[in-house]
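As a starting point, one isolated chain is supplied in structure tokens, in the form predicted on its own.
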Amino acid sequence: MTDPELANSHRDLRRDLHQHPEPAWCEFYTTSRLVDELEQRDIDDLLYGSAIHAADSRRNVPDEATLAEWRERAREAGAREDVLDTVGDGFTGAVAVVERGDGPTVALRVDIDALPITEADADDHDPAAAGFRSTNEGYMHACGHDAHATIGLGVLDAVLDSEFAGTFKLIFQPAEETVSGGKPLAESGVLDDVDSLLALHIGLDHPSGEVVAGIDEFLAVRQFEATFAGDSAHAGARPEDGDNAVQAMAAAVQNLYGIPRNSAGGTRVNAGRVGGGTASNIVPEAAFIEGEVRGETTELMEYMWERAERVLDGAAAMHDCEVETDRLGDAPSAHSDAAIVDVVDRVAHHTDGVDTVVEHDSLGGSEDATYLMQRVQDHGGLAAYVGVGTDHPGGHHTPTFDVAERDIAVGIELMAGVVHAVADAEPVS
């Protein structure tokens, strides 16, 4: 067994993506790269733009000045025009289709969107040392997502390039981040034909050489923004002229860590974002909360909700405000299935660079693929997610995160031979 190497022109790929990251709805050169990758090779169908979205179940689109501000952006790192105008506000992504005879309909989604934290600018820091630190100042590809996308684009490679017999979609899903992607995306259409989904992570605190079969246990999530509305007065000629936003805002905030506990499984609640007020003696007038709540299932997550949405309005109430609650992005829970399961666990077996193979695990968050995954099994088919371990230096999520290249063409071999055995084919070689 040798190890694997990473094609001079994938690892530009997922340097180059790294270099530019963007959030949610906002990956208009990401979308303009792959774009021009997908155009070099000979695929059937190229869909991006409002095609593959559902638009009326978009959620948490950033407002026009942030999506123009992008756009600019992109422009200057020398994006496409005509990608740009058809994108639009936003409608990011792509979905790329090869058509090859008769045979099973098989599809790969990744997630192609970062973060808003800071790189770290370390001489020890990968991505700074090798000169592909961020060229987005106060943003960073920090959960893999460069990876995702340059290992979907490699398993497109690998399916040209061999006797594949079927239909192979390759699907790059915006807005991973805020869970706002996922059910444009499934509730589009693209899926309904889709017999086999396949996702992927990498990392998820696994080693390099160390492959997960299936991701059976994902925490369903709702997140949302409350905004409480009072009246302001002078906190010390007249108090009681007012009615005090922050002061329910406040209340909000303790009561939700209040939600009783549920025996059905575990639940999660997090004022992740809180603030209001203008100043120390002026009751404020305005406050907010950024929060989520979770749960094992999606019905106990809906629970949360159901109790969250009760604890905001009473809040509110209690000292004579207002609150609108939106709901800014959800995902439900998931399952893997068994068939697909056990397939990556044979291919893993014989795939250069995995040392062992787990076959479940819990992801431990939640993910908005698992919209994806319900859309595929509702209509009859199987979806499996799959995890790629790699040796991170920082967490997901920290300003250190970077992965192993040489695990990007772990996963290009991993997920290129089980497209081809869940589609009754010859493993790519």
Given for the second form:
Protein chains: 4
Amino acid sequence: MTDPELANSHRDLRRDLHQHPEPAWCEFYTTSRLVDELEQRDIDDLLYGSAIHAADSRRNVPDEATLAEWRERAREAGAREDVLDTVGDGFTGAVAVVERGDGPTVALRVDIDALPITEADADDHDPAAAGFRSTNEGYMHACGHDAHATIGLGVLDAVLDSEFAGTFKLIFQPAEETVSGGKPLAESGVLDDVDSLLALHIGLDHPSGEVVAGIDEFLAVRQFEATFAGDSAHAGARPEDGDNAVQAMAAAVQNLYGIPRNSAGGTRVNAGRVGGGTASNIVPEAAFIEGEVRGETTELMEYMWERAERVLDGAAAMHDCEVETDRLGDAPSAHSDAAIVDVVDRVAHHTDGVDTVVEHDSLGGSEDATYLMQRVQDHGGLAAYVGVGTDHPGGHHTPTFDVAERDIAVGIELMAGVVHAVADAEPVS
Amino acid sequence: MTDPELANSHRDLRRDLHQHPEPAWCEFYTTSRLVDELEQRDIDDLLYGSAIHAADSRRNVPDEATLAEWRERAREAGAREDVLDTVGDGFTGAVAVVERGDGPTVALRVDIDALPITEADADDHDPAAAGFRSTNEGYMHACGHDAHATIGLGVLDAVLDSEFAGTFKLIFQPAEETVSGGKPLAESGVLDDVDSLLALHIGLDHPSGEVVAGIDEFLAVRQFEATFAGDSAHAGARPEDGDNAVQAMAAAVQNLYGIPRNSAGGTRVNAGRVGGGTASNIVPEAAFIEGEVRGETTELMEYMWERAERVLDGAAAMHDCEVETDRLGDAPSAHSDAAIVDVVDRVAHHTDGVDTVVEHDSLGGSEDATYLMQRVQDHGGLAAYVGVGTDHPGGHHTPTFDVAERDIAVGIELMAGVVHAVADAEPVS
Amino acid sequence: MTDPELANSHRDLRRDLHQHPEPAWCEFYTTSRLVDELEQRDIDDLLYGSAIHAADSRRNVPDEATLAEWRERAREAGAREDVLDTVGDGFTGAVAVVERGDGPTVALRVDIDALPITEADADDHDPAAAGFRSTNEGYMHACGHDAHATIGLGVLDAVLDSEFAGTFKLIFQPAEETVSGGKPLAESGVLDDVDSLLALHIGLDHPSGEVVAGIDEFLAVRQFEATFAGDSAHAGARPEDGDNAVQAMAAAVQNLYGIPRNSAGGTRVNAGRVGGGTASNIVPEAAFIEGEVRGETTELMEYMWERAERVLDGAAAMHDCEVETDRLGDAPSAHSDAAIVDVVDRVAHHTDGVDTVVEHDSLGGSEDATYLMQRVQDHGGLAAYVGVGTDHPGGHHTPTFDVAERDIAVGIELMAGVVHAVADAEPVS
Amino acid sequence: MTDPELANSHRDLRRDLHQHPEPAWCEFYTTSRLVDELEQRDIDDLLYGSAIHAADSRRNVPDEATLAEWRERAREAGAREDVLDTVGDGFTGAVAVVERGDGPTVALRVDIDALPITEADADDHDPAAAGFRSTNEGYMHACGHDAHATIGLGVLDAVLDSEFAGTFKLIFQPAEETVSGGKPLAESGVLDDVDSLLALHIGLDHPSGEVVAGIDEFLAVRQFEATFAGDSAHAGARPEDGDNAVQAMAAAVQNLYGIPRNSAGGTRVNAGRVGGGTASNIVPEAAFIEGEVRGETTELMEYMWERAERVLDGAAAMHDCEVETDRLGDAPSAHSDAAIVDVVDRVAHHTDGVDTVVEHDSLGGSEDATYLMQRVQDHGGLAAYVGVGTDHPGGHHTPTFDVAERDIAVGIELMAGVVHAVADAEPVS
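Given the form predicted on its own, corresponding form predicted together with a further copy of the same chain:
Let us now look at the entire complex, which starts with that chain.
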């Protein structure tokens, strides 16, 4: 087995992105840098800004002050003003199109956002040792999206440098971590002509040299914020004047977790962040729950959602409070099509650096690539979600997460091979 | 101090009543026996049946099967058919009127119902030793209402045997233990011409020889039954099909006790009897709470009631259940008027067998004589609630409760004295 | 397809058992009748009473008064005194052994207990119309165990009437409905020499003519009763003196349902029957939960059990109550071995009256045949659980449940064929 | 009635303090300014720093970073370095002693801390209009302690300017708002020789011209923080690995409010500020409750505390979490002695600017002057808490609270008169 190596230009890109981690909908520097790269290549179309998002379907877009702060950071890091003008209101990401004559349309989707985690600064953390640790203190590429974006561009380069016949679309999706970017991108229609969609993730506890041909069992998810409003009162002098929002919230928490199990499959519920009240001697007038429900199918998630809304409403009513429940991000369940998974399986067996191919694995969590997969499948296309192993020192979403650059090269070779094979196979009749 | 002694006829009455304890609204034998006694006396009017009750205000009347069972028991014990015809649908109790020329109208209210408690059968329990233990197994005069009824008749005899000038009304009230008899009696109007109302209780942890001139601090109370209806399901195969009435009930219990304290005074809440479900493997479709709320004032009780209804409704809604909340018995708060309390105080100091007079004491619990007191006070009259001590071996509402018959005689002399004194004092201008 | 018909003697047995439904551990008449039948046959061994039960592993055995009541009913129905002497303390069921030379040991397990359900009495309910409705009012064979027992005896008759070579064990298991009989039977060791164990269920929403070759996905289950003990107090006068067992129970209910889901598979929890308290004005001193936990694997059930115990203990501690949690019945998960399932599949295709063979189905619920299956599998044998369809008018565990007698005949032919085929195939190497 | 007017020097002091509001234990500028004032006067002793506090009894002292920040602010505002050195670690406040020959020891206690409230900046808010609005943005003298401190110094000036015979102690107490300063001051012993202690509050919804001779019914209070520690887990992938601190907290909240009412008097409980968790998709590993319990007596507060600790422990145990419950500030109940109240009543009737004297009023809330009152009473002295009315435009603890300076002058005259009268009356035999 030859040892794959990452091209210098790809390595530089990966490290630059790693140094500039940006949260969901604020990937301003990232988008600018990617647009720059794309414009230097022989592509046929380049879309970004509101052209690639159904604006009303975006969720979790930060407030204007936060957007402005990140625009300013991007500007200081060297982002282009013209790109900022186009994407600066929370329309991040980009789509590149390469048309090479007759043949199917194959798309590759990669995600680009980072996480609010402070990156490790120890010598045994490679990005710190090698000088490309996060410069946005408190934020970090702790889930490998810097590698994903690099793989995307690497595959594009491979396609451009080949005899590929057909159309290739490269999708840089923002806001995956808040499961918010998939839906507006899907609903924009940019994928509606796609015959085969590929998505991928690096790591996921699979070691270097291992590929998962098809990942399945995405849990459908819906995140929400419930805000309880009651009336405050002095807890000593006038407790009877209060309508206690914390009591309402606590009753909701107790009963959210008590939503019945479902014999049709796994479900989840979590009140992941809660709070309320201002001082020990004041009956709390406000409280909130940031939570989520999930299901092994979209129907199961909707079952949980319906019950959760009922619990939230009833809990508020018990204590004469109002509750407003806002849906934040969500993602449906989805499946990888066997026809593509078979292709991945076959290609992986001939890819340098791959020594093990796992046919199937389950994700366990959620991911809004499913919106894109479902959209393509609903339009008659096929889709698959591929895993590329890497020996990551820390777990995903932890300060010591890292990706072996060699495995980025493997990812590029693998996915480029799959793009070609899928196009040749013309899997859609 | 002369030792008071109970007249033979009064002792016989008391023991006969003690042998025939009957629950609320089923005091059929008791009423028949009292009517018999009253008809043998020189009274001017005798009312019983629907004439003394606002029928729609009655609560907690047992179902027809239960009424029929107790009518049959009464019949077997020798109750008169004509009385049963009049009171047998749950219109128990009686009112006797004595008119003796000009003078104020003075009323004495005593209660007559018993409790679902199995009476002690040991040799040291006097009624058992002396052969007048309950013959209605499972029921018992465990709160002294047999003594109260006897004191009532004793006072009537004293009035008839005296120079009393005015009108005397003797009220035998049913259904005190379920706080259900006071309201319909009050609303019937039989007390609307009363200038001074006296009510009394024996025992209450006061020893023989002690009198409480005025009892106050009755907690207003409302009892209720909440019935939750959901949908059952197999707990293993189809938990998602259930709407769990026990979850709704449990949420209600948790939050009922959490109703805020009130700075205006003491409140209470209790989910005293609860239940639900049928088997460990079935999602429960039904559940119930028998409970109560109280307050140091009627307003405080209503505050608790409003909050309780809200909790019950919200808890049901959380679990997609229906809840029906029925008000059972209730009673307002009330106070003893100082003008009468002063008279009681004065008379008690000259009553044989009384060695201590306590001016005031608080009841702590509830009692629906308050409906009658409030009615009289609302019509411009005065009212007081008097305590007559007795060394009771067991606590109220326990199987060994008993009353010293000597203290029944004290009660008769005391209350007869008060009736005269109140009439002479003409406390109402 | 020939139309199978039930032999007269088998029909009579089935109807006699149907007329005498008996609850778990009280199958006295049933056992006596079966012993009678078995003694009339050419069998080699007959075991019943404490010989077939690990006495200490029995759960849910009714109290002596209940046992005595059912012994008396059995006696009146004609049960044999000698059998009652042997099984009357809750050692019901029987094991018959037929030894026919060399060959594997094949066992068939059928269950025999009934349910506390009042049987329908309408003309369209066959047992009522044909005169063999339950004579134990309030109890009913509403899950087909009368048919199971009859199939067992029918298979025995077929084996006796054949060239079967090997050992055949027929197990009549008591107390399945309370998942209590499987464990003591398994632990008695009577199955430890079994090479192949068959168990079966009739109905389960499969129509007449359909057979399920292998039923799987038994949920492991554990039933429990938690008893909370606090202190009572007068809810108006002394609420602070109470330690409220109903508050503890309600807190437990709320948090039992909130035990986290498990990513390893489905779990269940149910507080199926709860209660507490005595009267609306008394702080409750006692409360209980009859509940259960389940899991798709035994480990998942144990996960739920560990969490449930913690919740119960913590809830009691919160309100200064004691809780005692008794394990009632339980059953592990189990699986049907493919080797036997294949045999069933093959035999079923050649059985009169069978027109559809379903290879696999999931039970959804629980059943303690799994204790026996697991025991046999742990000792190196194989096991399978077979479904025999029937058009049952009402659902299992409902008053109109019934079994077509024709399908009992199908069950006999099918299982007899499987017993022979399994013995011939010598599936254990 | 003469219209009282505040002396210029006192007005300047009040306004300077109002401009420099400092939170509990951070009253550095305030203490420095007061020490400055006291040193300019003919007093016999001046104590501050650790001399006046039992160090281990201090609660709620901010962390060093916060202390450092407020020391720096004080320094910038002109505080004296020597004073900062002495009080800068959270030993704020001061005690001045005047000895004027034989006579009783009379003490006056005033409090000096401010609140984390942003002061109003409108023209109709006098401090804003007159240019002495808070310069510590986000903090405000919203409860009149600037007036209290000024009254204290005013009374000292009156005593110094009089024929007062005895010892006068002026106590500037820090950290009243967090009920933390009273206890360490009391336990330092500086009050142990006091015969008569006076404390006062301005406002409290009493209008200008009204004095309350004796305030009573302080609710005993204890504040606490409970910190729950569990284990986090991915809510989608591994919910079973979590020990959910938010579930524990919610269960605690539900059951804290459900602590039984107490027939011995009013109680309170509040979970005033709660929180937990980090993100919607993480099972929360940490949560907290900042709360309090109160009682009309110290015993009732302890009853609530005992029950609250039990609830917190049980709730944590239910969810396999740890909980650490820290007592923050507390204060006992206390009463005003009639002997001093009578003196206040008498003096008030002859004080300029006072037109109404209310004999008694209840506080409704809590205040840790009670620690000082109790200490004095335990040592054989007497104590009273006096109310001085003022027309305050906004409520206590709101951004528009203000005090009429005329009423500060009334307070000085009243309290100076009381100090003299108490000394003359020699109320302690």
